[in-house]
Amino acid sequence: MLEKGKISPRQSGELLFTTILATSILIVPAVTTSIAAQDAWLAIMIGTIPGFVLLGILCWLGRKHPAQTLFQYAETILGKWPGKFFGLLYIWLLLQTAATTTRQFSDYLSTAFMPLTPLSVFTLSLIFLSVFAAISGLEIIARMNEFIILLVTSFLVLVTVLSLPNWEPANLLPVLARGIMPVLRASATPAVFMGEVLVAGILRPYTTRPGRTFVAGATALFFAALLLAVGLVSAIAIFGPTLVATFRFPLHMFVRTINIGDILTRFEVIVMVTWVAGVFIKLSVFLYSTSLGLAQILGLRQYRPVVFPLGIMVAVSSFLFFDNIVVISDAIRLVAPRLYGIYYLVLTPLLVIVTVVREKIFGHKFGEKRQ
């Protein structure tokens, strides 16, 4: 086994929580509000449903193919070469997500805090730290995240409570004024981020109690959606849906309104610290997952030698694929739901269909074990 470390189901769920929330908290509010207005929080809750479906599929496949990652049981189900091609498609998806995350990180810091600093400084700093974390192994990433997740959740709860005096509840009304269709269209964007629960199919074999992966992942999805929705409700209650839809980073603008007696102010600095920490964990998880998957596809004995080259690919791709944050937002709103939908709701269920066909029609029995 390329990875000898083990994490608990709780740590697995915490990694999924941070992975989902880290970038969605900045990008999703503006995109969903531009489509669903004051009902954008409903779009987030609806957009979580595909994440639960995907998680259930991955856990079912994991039970059928114990001790194997998504890349390994793709070969078991489809055959050696089709399975390797299938795995490479997911490698590309993970790299694309990592590149998008890296560019979001760099553009946010450049736009909101240090406009004169070259993007390459932010990009290379993040890549270097994430590569080092991925090389250190899954257990190290999970232990770091145990501290960071407390930082992220505590901050979000704190700023929400402190913002309550600035709320205008009328901004949240009327509910479903334009019907359900705008909400359904807006739900496609949060569904992209909730679909990042895909990494559960890679982490499951390295969990001490794999049978509890669904409970841990479902809990992570629920609380990530809840905190995202609460943050969006807070922003809309303060600014109204029209303004929130025009902001590039609504959470950043929302936090700037907090002023308690002219003493507690400038909370946007805390936004930066917590968000940087969350993005670091997310990129570390994706680099680790990509490196492990590529090593398994290529039949390598160690995954660590490919971490650094993949990190360089992510850094270069973050500049080649996107010109600025506007292009990223448009890609997430227009392109990502279709592309990621193919992976999450077509390719992954295909593994289930082939498994069922081989068992029911051809009588093949896969190695399901009680876990």
Contents of the next structure:
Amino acid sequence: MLEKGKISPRQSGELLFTTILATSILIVPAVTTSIAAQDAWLAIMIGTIPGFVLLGILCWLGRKHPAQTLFQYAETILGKWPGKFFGLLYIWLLLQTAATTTRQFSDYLSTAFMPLTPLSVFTLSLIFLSVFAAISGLEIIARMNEFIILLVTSFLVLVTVLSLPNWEPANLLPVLARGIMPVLRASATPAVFMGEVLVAGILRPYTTRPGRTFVAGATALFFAALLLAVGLVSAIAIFGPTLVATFRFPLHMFVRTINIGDILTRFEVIVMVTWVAGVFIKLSVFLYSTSLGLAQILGLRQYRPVVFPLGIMVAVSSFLFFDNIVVISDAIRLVAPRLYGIYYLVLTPLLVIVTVVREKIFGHKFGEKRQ
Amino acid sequence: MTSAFSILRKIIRPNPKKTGSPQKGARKPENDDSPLLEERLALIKNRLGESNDVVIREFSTGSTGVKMAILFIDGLADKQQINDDIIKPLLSTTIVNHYPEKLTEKNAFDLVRNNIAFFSEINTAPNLTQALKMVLSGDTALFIDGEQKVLVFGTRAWEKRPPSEPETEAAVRGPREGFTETMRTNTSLLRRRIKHENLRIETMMVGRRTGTNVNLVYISDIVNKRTLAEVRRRIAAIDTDAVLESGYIEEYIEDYPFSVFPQIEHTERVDKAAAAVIEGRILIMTDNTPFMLIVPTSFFQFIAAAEDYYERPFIATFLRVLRLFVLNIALFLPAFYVAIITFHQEMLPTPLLLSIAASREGIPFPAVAEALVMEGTFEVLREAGVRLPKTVGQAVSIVGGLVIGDAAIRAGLVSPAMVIIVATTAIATFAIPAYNAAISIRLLRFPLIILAGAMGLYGLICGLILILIHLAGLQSFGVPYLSPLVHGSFEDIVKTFTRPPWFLFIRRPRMLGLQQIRRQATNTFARKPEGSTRELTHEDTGQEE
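Show the form predicted together with the partner chain, please, because up to now only the form predicted on its own has appeared in this conversation.
Every chain and every other molecule in the complex is listed next, the one we just looked at coming first.
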């Protein structure tokens, strides 16, 4: 086994929660609101459904291959070489997402807080921290996350409560004024972020009670979607949908409006703390998953040596993939849903179909021999 | 990171099997022995040399004139006892001849042990080497001509300090007794608090030259046996010449010797040690020091004080939360101030910003340099105050704190705001109950200030995450260092950050993996007067008029 440590189902759920929420809380509100206006929160609810389905598929596959990660059972199901190729596709998706995340992270810090600091400072320091965490192992990431999750959720709840005086509930009306279609179209972006639940397929064999993965993951999805919706609703209630759609980071903007007695003000630093801590966990999880997957595909005995090169790859591609802020917005709005769509609709179901075909038609029994 | 540590540990602590073997050329003392008294005394003189505290008293006794000798170290053994209870009965003909058996070389050993000596604690050493070891700890050896075995009388008694109030952990309410330098006193202090048959005190000897006694204290039906075995293994693996304080043991047995954070709690308080033992932890007592080690340790133990458990739960809870807050102040405040002043001025309310800006006007240094210099100065002042005699120490704090501080502000070298920040931080550091945790936090402050000066709040958060990665990776004897916050039950978390009333302490900490988790029954307290709930009147006093 490449990873000897074990995490509890609760910890795996918490990792999923932070992974999903960390970036989506800043990115999703603007994108969904620009399409679905005040019904954006509905879009988030709908966008969560594919996440649940994906989680269900992964857990079903995981039950057939209890000791294997996504990368390993892809080989068992599809055969050695197709399976390895298949695994590489998933690694590529995760790396792509990691690069996007890193770039968003650096962009946000640079535009909102320290405009004179070069992007690479943020990128490299974040990558350094994440590589360090990923090398330390899954248990350590999970333990840190338990700490950080407290920080993130309490901050989010705090800013929401403090922003209540500024709410204009009328901004949320009317509901479904333009029919259901814009909502459905807008749900593509949250669906992308919910698709990051993919990581559950990698964490499952390393949990103490893998049978609980679905419950833990579903709870994580539910709460991530809930907090996301709450953040979105507060932003819309304060600014109204037209304004929110023009912001790049609505959460940041709505937190800026908080002003309690001229003392409790300028809370955006809290957003930054949440953002840095969350993105750090997210990137650590991704780096860990991809290095573990790569080590499994290549048959290495240790995943640690590949962490650093992969981290550098993520850092470099975060610069190379996106020329500027507009490109990255387009990537999230237009490219990511299609890319994730392929994984949702084609690649992951393919594993299920092949499993069913091999079991039903060729009478192959999966899950009998265990590693 | 863990792999890096394991490599370092291998370098620092090589395989104990290799170092445990006897050195080449070392003589085998077991062969240097003889049952004959004269040869034996020569050997003793040879081995102990001409030290003036070694006392040898030769005499012969009984009608057959059995030759004997007594060996003890002056100052470690109780002379009065030796005179009255060993030498006197042996030399008194009434006593020796009182027994029907005649005292001869052959039966002398048994007769002295069973009948003649007026002594409660008599041990037998098989050879000279063993006997010498015990003599050097303060016992008295009786050599009998022609007898290989040696009688050893427990006569240990030396000048010792009585238990006094622990200076490092003072408390307003609670017992005033602290541990002393004498192991026997310490074990008795503990025994007096835990009068249970399952309290075990296990002895190990560490240090080739110092031969220091190290006691493991635990309750055998509560303690986690794997942890206990691990503690034993680690202490047994220590192979050094000297152990003069429990700090030596601490560094040899802790999991990560290269961490800034203390991974083993120490205490001078007897009540705290007793509480730890009852909670299922293991107490490591080292001879010649009042500081006892407690394992396993988690980080949050350092914010608990013994007094929390004696005061009312509400105030204790409040103090605990306050200490947690203070811990953050001690670690982050200067760095946070530097970050705000250097990068995020917009975060301050405008009037406050204006007054700080006004006070900083004309200060020649950037905030980060100012903070580093001030913190450095403060450390110097502290260090100067600690080592000096108390009377002079006050002068240092007055000159250093008041005179220099005031002059520096008047001269425009530092801003008053910075002085306030540094002073607040210093006071916050003192409010952390555990000294060893406070010093590691003092140390971490400096890199955080530099990070904040370089990258603002973002740098500060990066520093926090780095510390967190490190903390999350630490373990103390198999218990995660950040437990119960990570990996702990809800009950343990609540008990760490608050102090519930005593009747709710139903279970011991789950994270320790104990044999008995339950410590008391639920709801077995009698509170209201039985039968009726009316108020007591003078009729209830039972006095007849």
